[in-house]
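A lone chain, given as structure tokens: the form predicted on its own.
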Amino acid sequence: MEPLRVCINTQTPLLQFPPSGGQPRPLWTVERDFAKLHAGVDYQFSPGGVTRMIYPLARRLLSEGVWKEVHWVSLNPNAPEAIEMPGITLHNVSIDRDRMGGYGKVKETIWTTVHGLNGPRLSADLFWTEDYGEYTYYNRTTAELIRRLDESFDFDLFYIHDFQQLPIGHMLGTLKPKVFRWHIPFDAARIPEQWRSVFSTYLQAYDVVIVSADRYRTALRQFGHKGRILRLYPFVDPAEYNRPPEEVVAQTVATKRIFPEDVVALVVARMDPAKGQDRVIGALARVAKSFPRLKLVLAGNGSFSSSREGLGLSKSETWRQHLEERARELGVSDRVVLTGHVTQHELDCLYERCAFTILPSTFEGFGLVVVESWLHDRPALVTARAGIAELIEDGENGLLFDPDDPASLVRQMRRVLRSEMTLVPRLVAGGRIAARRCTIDAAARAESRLVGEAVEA
């Protein structure tokens, strides 16, 4: 097969820039060179796994000489026009700011009623509210950049991500292979009935859909999908994670208030009701006095969607606000730290510095961060409803828990940390070895086949 010419669609850009606050921006060309942008200055990486997964996915297919050239598009209003990468076009979608709101309201909606979070009356209406108009109009917008795009650079493939852009494809009028990627949870009973013709008819337009575990594969089955269905397991670049030494592991931890004599329960999710951290802290009321060094950790901020390089939602900071009540009620604010957005470096650190992570998700498409915790050789207590959880075996490689009882998931948090003589080790071996199945070796061979398969069909 010879190499191929990518068109990547995702909603979060690889690269977040800061908002001017109303001063004018100095003209951006047309086509800017990555090389002279200066990191944590001109942009940073958004977090996730746009970050995390299809970046390293595109530079080690690029370098295998499975794709020659990738064109990705993304919704970025602050960001010039096109930004060059080694073997990567940025190209970048800017609609009106009082347009995104009406997109972002549809955006939340199948967010939130995906994740069973919605009542069905609010939900059902969606695609006759002017605001489904927004949501339409930001699809086809970036449908439209694409056409032109394949105009100039004849795609041999389109590799379109996550829920928000289901409509592409429908979109974008060509027989050429379209691959769809569902990140987040499907579960066909949470479907209202008045949305399943529209989104019946937009999963048909694509070749193959991809998702995160055997469960939403038999989901899509069930909801009536007859296209072929593959399920692919999200993954990390092991390369990307870092072991920092203790020295430095302490100094950086005890900027976010964690001390020698804490034991650290971590958790790492973005702020958000669908996470579950409010579980977590009334888990930490009920433990704390039998374990009085006990800290829980909350490492995360809010997504694209609701930061201001983004669509300015507000939902990540009235969660914190939430939160940080929630543990004045149980009187336990000063066993809970709410670090906000940390860097990398940072969240290497915490992970080697924390006793064990916790996975509290309501409903979680899959859950990298368990992963990430096997990397760095942490025990995992997993949420049941998370796509991961198909991958534990409770108390070999992971602790399982039903996010719906609490007290699940307090006794999953007293086995750990009283660490019975070979759990700990038991835990951390196992992880080890199912972590080989969320790497990007693993990743990379099967997209490989997957895009072979698609282009030759």
Second form
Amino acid sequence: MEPLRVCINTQTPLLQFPPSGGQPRPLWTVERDFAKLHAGVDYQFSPGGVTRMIYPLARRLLSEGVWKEVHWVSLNPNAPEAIEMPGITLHNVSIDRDRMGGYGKVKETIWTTVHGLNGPRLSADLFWTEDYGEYTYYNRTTAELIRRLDESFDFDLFYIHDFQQLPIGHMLGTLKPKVFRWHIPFDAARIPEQWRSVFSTYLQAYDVVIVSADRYRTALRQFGHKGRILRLYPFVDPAEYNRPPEEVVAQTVATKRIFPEDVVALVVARMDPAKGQDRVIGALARVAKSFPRLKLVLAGNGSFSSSREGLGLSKSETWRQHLEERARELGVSDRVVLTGHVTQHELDCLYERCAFTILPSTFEGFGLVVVESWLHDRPALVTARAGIAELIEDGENGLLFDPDDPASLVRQMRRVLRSEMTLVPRLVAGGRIAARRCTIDAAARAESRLVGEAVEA
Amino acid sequence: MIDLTPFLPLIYFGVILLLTWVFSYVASLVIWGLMRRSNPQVTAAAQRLGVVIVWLVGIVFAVQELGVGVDALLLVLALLGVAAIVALRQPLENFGSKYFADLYTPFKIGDTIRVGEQSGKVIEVNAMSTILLSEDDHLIALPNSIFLRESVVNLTPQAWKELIVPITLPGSVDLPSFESEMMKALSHLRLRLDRRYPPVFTLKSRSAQSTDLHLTVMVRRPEDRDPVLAEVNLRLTETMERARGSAVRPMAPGGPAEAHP
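Right, the form predicted on its own is done, so what does the form predicted in complex with its partner chain look like?
Zooming out: every chain and molecule, the one shown earlier first.
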């Protein structure tokens, strides 16, 4: 197969740029060449799946000659029109702040509803609101930019990532192959009746829909989607994960109020109710007396949506305040550390320093942090409501719990805290094997095959 | 003093052409005003027809002023017209039927329909015929004129709910803004529409001059089809006016057909 010219579309941009409000004029406003910009000064990579997954995949497929050129379109109001990286051109979509607010509300409602945080009845009329007009505006503006780029570059494939961009395939109105990655959970029962026709119409526009777990494939089929559905596990590039030496780890974590005598339980998740950090604080309070050295570290802050450079939604700060209050109420505030944003190096140190990790989400598309935990040889306690739960054999490569059953999490925490000599080594060894299914090597093979089939079909 | 007498016929000729241009412009405006609640494409077609008729009459009068006998001209034109109609009756009928069937026949590609003894899934509608795929995998070509003569039964579930409104946007209109404003406008009709099926715009074709779209809405009750269609058309026209930043300019006489939704 000839190398492909691909258009990637994500809501979250690969790069974020500091606001241009101050003086002097930032370099990114005048410079298109990525090589001339400075990391941490002129730009930073967006946290999350776009940087962790899509970017490494694009680089890998470019280096292997499967793709020859990538044009990547994202929402990035505070950014230059385009930035040139080797093999990849980033195109940024900008819309007015007013429209951004309406768009943000709609996509947030979709997200919370799909994650079960809104009852279906509450959000039933979402597509009849004026805000939906702004959601449509954003997606159509993006589709129009992609269409214009297609006229210039004649793409072989459109790779659309995640639910915010769902209408794009339909809006493009092209017969060229279109792949859509639905990256969040899918449960047909949570989709309001009033949304079904819109979802069906938009999903049908794609040649292939990729989901992150077998359960979502089954749910999408039950929903009535007749097109092709593939399950591809999300992935990380192990080469990106360093294991810093002990003394570096000790120095780094000390700045986060983590001391040598602490036994650390680590939760890596953005500040969001769906991530379920409150449940772990509750569980900590119940085991605190039995394990007086146990400390809970909550690493992460908001997403692109809640950042000032992004959509400006304030949910992360609200949730953080709620968690602090909850810890105070339960008398464990001295045992809970909220780190806020951490750099990759700090995150590596936290993984190295912790005794185990917990993924407590009430509903989680996949749960790549479990894979990260495995790459650092740390056992993981995993919510049964995460896509990755289907890779977990309880007691072999992880410990499963029901996030709505506090006793279930407490039981698993006690299990791992008391059984270090026998259980932990088994979980670590099992995790190492399971992690191989979620690496970029496995993903690149699967994605190349998929893309080849989509294009040749 | 220059004697203009020899030039009078030419002057009258010019004046009549000028007046014809003015009349055709006014006719276009009047037709547009009368048909605000009709489908914008039908309105545009009616405007074109009106403009052509005014120009034909104007040209005949103008030529008369030059001293040319127009009786023979009119006779030749009429005979040519009759001959063309007789010779091309079937294709013209199919072609014309296609135009009206597109707008008024309640089916679309993908629907399953029955016409007379034939039934199948509509897989193509071209200028001359509509192609069905029968259950036993046979292709059936139905001349388009049949849809204006025979009863058509749409067997697709809930087909009665569906209203498909074709829209042609001039290239000067910003599609995202237009679509966004229409979605907001249509949200106000939600009591008359089936809330399980929010409006969807589908891009049909695109060029530098224009964009062809289909707007699909689903009515809640069968008796709402006509009033909802009229209301949708009105809101389309209003949104178009706002999108262009000024009142809709009627099509310039003899000008391109892109000036209207």
